[in-house]
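Single chain ahead, by itself, as structure tokens, in the form predicted alone.
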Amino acid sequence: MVDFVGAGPGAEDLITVRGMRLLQEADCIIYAGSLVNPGLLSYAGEDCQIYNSAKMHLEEVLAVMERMEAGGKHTVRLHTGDPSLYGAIREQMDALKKRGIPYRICPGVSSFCGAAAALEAEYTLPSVSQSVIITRMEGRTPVPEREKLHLLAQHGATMVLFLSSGMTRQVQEALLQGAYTQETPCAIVYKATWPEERVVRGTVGKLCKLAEENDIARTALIVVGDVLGEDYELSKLYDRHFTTGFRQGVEEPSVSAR
């Protein structure tokens, strides 16, 4: 069996408890080693066989996989965040298909939500913005025509781009280019839940400035949108006013009967 497990956004008590009891009964880890908190590994028992993938390419991954199922054995494969985002686990799957390797998914806290924890901050505030777009800049690896970042970002609506970090200049002019504005709020969330977690704020006008003064190219996060501003609307799901299936709204009694 090979488990594809979510190590969450990079502290090691952030991992689910599912997650953490795979790590603990696996005979091998293959884990992401250029994103994965090592610490993780410290789970692992003490015979376990641990290789680092990102020192191997696809082909040297699947032969670790196989050798173990060949020989009974229990391999976790695994991924930083969530392993649905980024992960590059569907050819990884359709391999053990092929082969006939048995595979489950075991999903994991994402950095985007630990950058959110970061932030203080709700992606999804009434009046201002109810979706959340999760995209990345185009860079060496190609985004389909239709989702280029200048296109998506004419929604306005929070955006959280991965793996654009070191490409912010890009990034801004891109933003610009949609419904965002030089006064946009923005964030750059580097290491979002590690020990060396860092929070830089200002605005879409001056994203790549941000960058640079503070030094952040990689492993960060940017978070764009009205929603890390002080305007919004309160919820009508706590509106005493509000009728929902579980309470009655309160009705205001009117000025004649008062």
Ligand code: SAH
Second form
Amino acid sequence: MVDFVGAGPGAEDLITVRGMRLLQEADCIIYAGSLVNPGLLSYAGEDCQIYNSAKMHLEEVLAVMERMEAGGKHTVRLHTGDPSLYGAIREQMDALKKRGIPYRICPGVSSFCGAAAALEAEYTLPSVSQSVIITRMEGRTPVPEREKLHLLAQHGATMVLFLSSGMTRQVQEALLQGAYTQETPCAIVYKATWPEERVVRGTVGKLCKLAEENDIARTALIVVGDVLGEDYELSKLYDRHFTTGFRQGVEEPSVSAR
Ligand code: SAH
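Switch from the form predicted alone to the form predicted in complex with the ligand and print that structure.
Let's see the whole complex now, leading with the same chain.
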């Protein structure tokens, strides 16, 4: 059995309880050493074999999983944040399927959630934005034509950019071709939830400068949108007059009912 486990964004206690138990039970852990907090490996048992996948290619990772499975052992494949985002788990799952090796997935707290906490932000504010676009600037990995950043930027929705903090000049340019303006608030969150976490805030017009001045070019998220600003409307959900499936809205007494 192979368990793909989300390690969470960084802080050791932000892995799920299930993820922690799987680490404790594992005979083998293959962890994404470039971003997973090595402190999480302290959950491993004494005899657990540990591999850092930052130094391995896909076939090497699969070979370890195969060898473990042949010996009736349990492997945890530990990915940063939540494995569903830029985790390259699909290719591993398909390869395991082909080899008849069973697998499961344990979700994790993605770094974009860690960044929201660091920013004390609500990504979806009534009348400001009700959508979050998770994307990246094109780098060595191509982005489909219809998802090019300047096109996604046309929505002006809350946007979280992964894998792009080393390309802030291009990001800034693309954002300004869309609905964002020079004055739209943005932030860069470096190593969200790690002890060395840093949050820098600014506006889209100064995004590139912000990254340069603060010397941030990796392990960071760029968050963009008016949800980082001051204006919004109160929610319907907690509006005292609003009726939901769980709560009857309060009717104000009319003048004649005094
Ligand atoms: N699956 C992961 C993302 C992996 S891609 C998740 O759900 O978070 C790697 C990119 O994620 C990094 O380049 C960076 O942009 C971002 N990232 C990962 N951890 C981060 C953290 N703690 N703080 C800020 N950005 C982070």
